[in-house]
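Here you get one chain, nothing else, as structure tokens; it is the form predicted alone.
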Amino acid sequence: MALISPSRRLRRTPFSDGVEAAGVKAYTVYNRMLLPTMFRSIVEDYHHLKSAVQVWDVACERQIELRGPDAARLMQMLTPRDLSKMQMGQCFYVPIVDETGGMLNDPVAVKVAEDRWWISIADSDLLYWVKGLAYGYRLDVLVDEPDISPLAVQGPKADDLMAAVFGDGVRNVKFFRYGWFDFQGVSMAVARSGYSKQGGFEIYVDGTANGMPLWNALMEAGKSMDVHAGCPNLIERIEGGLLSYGNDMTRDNTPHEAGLGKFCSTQTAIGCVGRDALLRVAKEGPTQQIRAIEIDGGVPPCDRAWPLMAGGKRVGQVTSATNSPDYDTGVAIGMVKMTHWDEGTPLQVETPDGPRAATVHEKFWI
């Protein structure tokens, strides 16, 4: 493989240093950013999440902050989903559409007041929509990139590691929300939140230079816990259905595409730009719809979309693909047309290595 070549283009992290003594052997480029994809291996890397307790740079999460009286107004342009309820303490997954109701982006948004508001973003630049929105309509609000990077704590010993930096009080936070934690002085927004199955938090570290110390206390407070160096896992995450943006879906689908109608309030998210196009999707139902694959015989590495077959005819396509210790089977993520999407469907998918027997599953693994 060949490898990153480093540029100013290319941004570090507050956490970069501990990723690279804690031994990292791979990297993708996110948000422009370095973001781990593997340490020990991807299969050890998975048994230990699903075990332990990892640190996880997740520093190119980019936070989108609005600021200001209409930042209210702004995030509810933003997304088909009804936030007129949502309190401070609360975080809410939220599709983000155009004006056509194709997905953009499915960031995590953190109410921090009624005039401020982050939006923590899966890769794509939705900070240039989001600003020409806001100059478009005139909006009053600033449109910026606060310097916050989210530090993730992942795994069924996350809470004791946690309480171990923060103290026991961060146990009581409920998922999908947030308190506010001393770390040296500085309060930092700490979510029950992450891009796992296995339970955690995501630190909204506040300021590059609380980077490292933070770190190094993780890092220290977990030696007993056997704290590892992690990342998201591909396994992991296609096991649990856990979607990416740019690989599971894109601006050619809707939310509903995605299998994220529950999060598509179009009867009250007044104000949404992509409101009426999801109002007519809503009524008339989508042709096509994620499912999970399951597919027989050794997987090989998936970096392109792998042709779903029936019948001779083209029926979907593959998007995340890997094999699965703990099931023994080839898991996937696929988007298939709604003709043959149902429990137990047989199918084909043509993969790089020859043609497979797949099944489709309505439920994912984890």
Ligand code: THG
Second form
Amino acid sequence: MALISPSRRLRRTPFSDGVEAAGVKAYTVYNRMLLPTMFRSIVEDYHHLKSAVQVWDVACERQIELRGPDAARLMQMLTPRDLSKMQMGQCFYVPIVDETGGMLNDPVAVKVAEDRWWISIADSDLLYWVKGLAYGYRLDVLVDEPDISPLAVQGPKADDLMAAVFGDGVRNVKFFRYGWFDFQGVSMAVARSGYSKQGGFEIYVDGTANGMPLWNALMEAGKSMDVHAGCPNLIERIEGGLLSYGNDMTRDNTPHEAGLGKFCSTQTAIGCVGRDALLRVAKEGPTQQIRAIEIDGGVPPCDRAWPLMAGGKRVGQVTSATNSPDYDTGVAIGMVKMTHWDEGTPLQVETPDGPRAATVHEKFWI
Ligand code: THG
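Right, and the form predicted together with (6S)-5,6,7,8-tetrahydrofolate (THG) of this protein, after the form predicted alone?
Every component of the complex follows; first up is the chain already shown.
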């Protein structure tokens, strides 16, 4: 494949120097920022993520900050998830929908204070939707993208590495909660979250100056734990059923189709955009939904939707796929019509390398 030409539009991150020194081999573009996708090889990175600990430059998980008296009201307008009981110190995975109930993003919302929220976005230009709502409703809130860059520490040894750098207190941070911890005199928000199923943390690094000092401190403290630079791993995230906005679901899908109905309390999410549309789909239920798809016989890289067929008719599509070393099969995420979404349903998937036998599963591998 050809190289990507660097330019100011394709933003570097506070950790890019560390990523390059670690020998990054491939990037993708996410929120107009560089996101590493491979260091040694996808398979080596995968085994290492599951056995040791990695430091990930996920600065591309950009923050939209809401600040002001109407911040909480605006946040609840954005999502059908009920935020009324959310406390400071909590993070919520929140579907964001438009007025038709179509998904615009699936970020992590961080409640920093009653009047201050961060929305840690997936790959879509959500800022303009949020600014438009704030302006259109004349809300008393500032909306912008501060230079706050998440750095993830993921893997079974993540607790030990984080304790070595931030102190033993980080061990007590619960899943999808965060606390403030000192690094070289700077207070940083440290959450137990991240885009893997191996456990770990995300540090919200404010500004560029603290980026490389923190990166280097983690690499130094982790030497005995075989720490390595890593990144969200394609195989591990498909095994774990972690969805990728723009790949596995788009504005054409409702949260219920994406399997995110459990994060919607549309009845009680008062004021949320798309409420009427979602109440309708929640009542009737989706007619297609995300499923784990097992594929026999090996799969090529997946850079477009692959049709899922049954008896010569299209019944869905595969949107992410790879080969799993640990499960010794092709693993995939797909959208399947309700007539064919039951556990064990045999299908055919049309890959660029030819048709493959596929099986629908109700649960993912991890
Ligand atoms: N962390 C932060 N920001 C992010 C991501 C992240 N922004 C972009 C992207 N990832 C947003 N998408 C997701 C998708 C899945 C999860 C988080 C963000 C996730 N899901 C868990 C799961 O499915 O098992 C659990 C969610 C829950 O139970 O609340 O973690 O990773 N900061």
